[in-house]
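As a starting point, one isolated chain is supplied in structure tokens, in the form predicted on its own.
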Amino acid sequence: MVLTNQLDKLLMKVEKPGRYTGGEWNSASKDLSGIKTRFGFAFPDTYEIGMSYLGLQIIYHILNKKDSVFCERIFAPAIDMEELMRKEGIPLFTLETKSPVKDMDILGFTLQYELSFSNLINMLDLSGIPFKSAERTKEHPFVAAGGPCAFNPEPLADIVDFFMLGDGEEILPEVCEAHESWKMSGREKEEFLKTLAQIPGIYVPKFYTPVYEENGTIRSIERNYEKAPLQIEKRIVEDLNTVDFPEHCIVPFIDTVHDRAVIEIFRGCTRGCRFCQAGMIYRPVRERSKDKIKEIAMSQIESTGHEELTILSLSTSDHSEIEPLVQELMGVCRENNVSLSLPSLRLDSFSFKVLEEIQGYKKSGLTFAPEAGTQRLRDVINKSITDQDIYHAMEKAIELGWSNIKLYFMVGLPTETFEDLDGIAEIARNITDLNYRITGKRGRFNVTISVSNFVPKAHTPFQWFPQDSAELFHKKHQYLKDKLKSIKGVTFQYHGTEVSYMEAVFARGDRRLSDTLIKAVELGCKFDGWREHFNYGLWIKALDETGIDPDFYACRVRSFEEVLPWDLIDSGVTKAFLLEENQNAVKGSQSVDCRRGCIGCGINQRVNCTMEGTL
């Protein structure tokens, strides 16, 4: 069945009607009828969101490469779609063949952020697909997730029937070719997922029974299946340069997030921040060769005619031939009339060159994470800045004529203190007289300083801290409200203090939220990662009706005896490590850069750390 004729009915109807037409360049097509897998890759977002995902169209091109499998696209719908949907009785559906999603074989979710799992329920709604993998018959897909909040897979472990950990080039090749020989033995269902559970970097989470003690910590995780592994280890892709990446990537028809070309030069970061959760699961670095982006590059341009390519990782700079590789894209670049932009530099003096060439005499503004106000909170986190990296990179701003800064920083960091706020405002006030000093006045000059809240992760050296209470949360952002009003030309952001504790008590939960996800969706509760439509009292509503205390998971410490929800999953960096580099942070002892010498993860046990000790 095929939906093509009742949606056209809805499409002037609705704001943006490109989000559900599909037919985009370079958008796959293929004949059903030599198909053995409907893959489903659903991003629980809008379609401006999910098209601006690079994970989307490597996973899209891998498994379309496959004669046997079939990927097909699916998005959130906005509001007003939704509601005609719902009143029409049209169930979701995939963009490629207008599709019901529940006749794909598989329905995969990307998890890349906590607060998108109410709409992966909300979809699940829109399908006619039970929530829970319990309800759901042989008639229904499987539904599947990976992602970064897969690492800490129990909030949804009722909803979910197998979760995949790691990178997904290998791994879902092969749950699609064990797909095909399940469906052709016409088995039961659980056979299939027995024979995932022995795929390395599969976990099912009904082969898996957490035991409680009396004040609510989990006393153990139980296997009820023997063959079940003990541990679920992540996979890794070990060499960039031999796995495939989209060359023809799909063009959107209507404005994205990120409407470009875009290549992953490197995988993983060697720098060890303590707060961050991509730098942990994501080890160990491994780069794409200078001359396979720049193939790479060549080939996306012309494909799809984009106007601008920039090149991703979670440390642009840190890449052993950064230099040579931008100044060769740049000429790519120059050659196609392409502009090239360059996410996450470090503010050293290659980039300044770099950035001044890009940018010209046109400069948007400019972006530092300090994250810290202090060296000794900088220490605490492992961030390798110092004071004096700052305001050099600052003064040589200033001399090349930005006059917009933003700066980042985290509040409610482990052992903060508000000496560490003031250093947040001290930074400010130096910056905008470094630019009176440089440049004889203040004029049009701005810094805005905007601040996050510190979120403990699963699989990070702080998985153990407690997020501030909201309290104290309120309490610092007015403190620092109060230091920088008065200071001319700071412009003050920062993030809100309730979305910042749901998405700790997910990011640190356990199973027993499965209802209470369910539960907030049933009251309404969807797109929770925007704003304008989180509802901070359905979500209590919800917690209450459930019987669940949020304080237990987002605000308690955790001993470093108890067992943790996500303990199953094996990142690659050992617990052992993440202890020690917890315990660096308490003593504020920095841990080196990897790249000048092993410190110990655990990652080269599993694999070769090819750019280990390179500095």
Second form
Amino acid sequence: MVLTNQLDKLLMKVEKPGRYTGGEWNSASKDLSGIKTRFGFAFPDTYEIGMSYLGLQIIYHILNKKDSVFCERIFAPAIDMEELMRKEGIPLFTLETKSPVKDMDILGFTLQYELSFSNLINMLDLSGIPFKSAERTKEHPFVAAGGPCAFNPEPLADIVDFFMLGDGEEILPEVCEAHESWKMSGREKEEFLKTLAQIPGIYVPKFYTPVYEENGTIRSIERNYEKAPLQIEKRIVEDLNTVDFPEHCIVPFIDTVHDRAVIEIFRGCTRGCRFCQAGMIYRPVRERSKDKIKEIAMSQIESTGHEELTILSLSTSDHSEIEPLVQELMGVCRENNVSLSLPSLRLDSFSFKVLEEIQGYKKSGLTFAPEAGTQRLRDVINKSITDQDIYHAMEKAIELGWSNIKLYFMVGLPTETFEDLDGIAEIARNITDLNYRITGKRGRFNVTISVSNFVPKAHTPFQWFPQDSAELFHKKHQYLKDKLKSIKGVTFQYHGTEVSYMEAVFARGDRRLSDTLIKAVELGCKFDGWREHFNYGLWIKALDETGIDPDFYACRVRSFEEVLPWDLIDSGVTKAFLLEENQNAVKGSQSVDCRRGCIGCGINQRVNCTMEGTL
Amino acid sequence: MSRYVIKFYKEGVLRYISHLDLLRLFKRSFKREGIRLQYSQGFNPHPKMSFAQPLSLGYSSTGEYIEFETTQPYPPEEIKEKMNRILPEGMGILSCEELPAAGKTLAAMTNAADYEISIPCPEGGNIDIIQLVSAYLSQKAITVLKHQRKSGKDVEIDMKPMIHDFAGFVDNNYIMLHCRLSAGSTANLSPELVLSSFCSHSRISYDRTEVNIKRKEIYFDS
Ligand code: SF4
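Form predicted on its own already given; the form predicted in complex with the partner chain follows:
Let us now look at the entire complex, which starts with that chain.
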């Protein structure tokens, strides 16, 4: 069943109909008769957000390269479209063929942030697919998920049939092959899941049952299928230069959040910030070579006509060939009338030189992320930035004429005191003073202090720490607000605590939260990552009605002995290392960047760390 | 520097692509095909390229025009061929011609446009469309309320002088209206207004989402 005609009528009525049309350059079209696996790649947010996500282009490309697989895209419809679809009885559909999602063999969600879980469930609802794995039959697609949030998959354990951990390039083709042979065999659904459980990196939650203590913590996690692995090891692409990277990217017709050519220059990070989940779960660092990057850049520009090119990684300046790479990319861009944008540069003299050269950069302002206000706390979180680094960079920036500076901090970090908050205010004041000293003026200069709330994440050294209570967050925000108010030229921004609180609940939740999520969606929760849609009252109601105490997950100190809901998942970084780093944090002792020497996270038991000791 | 005009059609899913999105699509198409556009000078350079008349979201067209300047001359046939190779399904170039380097913009010369409006025939109704059209046109004045952006008020205007041509017939259970309306900067009449005023005058009920509007041609001052 294809929905084109029915859709046409709706498109006349909705905002931005271009979100739902498909047909963009480089989007796939295939003859269904040769297809063995129809894979619906689902992004639990709107088209504009999903299309800005590089992982989508990578997976789409990897899957559609296979003749027997057809990967189609599915996004969450915006509120107005959802309303009309429900009214007209039109199910959620794929962009490529406008097929109902139900017609897919596998429906694979990417989980980029916890607050998109509600959209995942709502999208199942719009597709007419039962929420719980146990309620689905052979008539329904398998529901799968991957992405960073799959590293604590438990809150979705009753909903998702299987999770894929680690690099999608490795695992997805294997899943599709297994699916093809299962389909030919005509056997029960269960058999496919059993086969999947044997593929490294795949977690099938129904094969495990947690047993709880009376106090609500987990006593043990029992296996109920003897061949299911005791540990699920994430998959790792060893050499990025050997995997395919999309060069013929889909080019959206409509404006999206990031509408540009993107090249991932490396995966992973050697810095080891202790709060950062990405820095732990994407280990080790694997670089794409300068020449490969350049080759991809030229091909992307040619096949997309994009007017902007950007490079992506967790920390741009850390690429071992960053200087020649940037020089050469600037050349490529200049030749093609393309603007180059370089996110998350370390503010050293090279970066300033480059930023000066890239036109129009000044307008957009300069950003910098010290994360904590004092040296002591930066040591705790292992953020290797000194006060001197900050002032040095700011001095240079001011001298070069930047007048809009944004600094990112986190509040609620482990061991934080009000002195650390004083440190934030002091940095803000010192920067404005610095500006006065250099320019002789106070006006037309702005420092924005942007503060987010610390959310402890699974698989980080901080996974055992509690999150601050809402009252404490409020107190800290108010404290900072008062302190910063008196400094001329400083703007203060902070995130809502309620959103961070829910994030903390699900980031370290267990499978008892599956019912809560379903309840929340039934009550109307969706698009919770959008401030205007997040409805805290509904979440509290859902938690309440399902008998869940959110503080148990968010604000409780967990003991090192406690069985954690994600203990089955092996990110390659050992728990012993996380524990050691946790203690180092408490002692305020820093650990070095891997490029200065291995600090023993454990990932080199699996693959080579090519960056080890290279500095 | 050379100046060209392209005539193109736009249909299917591309009906839902807005004016700005379409400009970007053209920009990228030229880029992909290596046709070098002339950019404006200044802090924020943009290619010299503009449409004769914006087309409303949801309309299809077989007569759209875009003019642009290139840094070097290209044979018009080559531009047409290259662009047809690259444009997505739903769009295509009908012709390409060189324009004199200096001269008024197409937007300034736009004077009228032809539209084809198709409305599903109301069930059970026997429609004498010829009679309805002549009754509609025989009004002394064809007035509508038009919202004026400047004053924020609704004012009554007479559309009659802006309707150059108006004909109707029934085809395959659709009422087809063909009209030529004033377009451009001096006088501009939206086919939406004609649709609603004709249907209310003729007591034809319709669901706007089932009505298709196609622009067939744009006319310019010579
Ligand atoms: S094994 Fe050593 S070098 Fe490799 S990522 Fe871990 S700490 Fe760094």
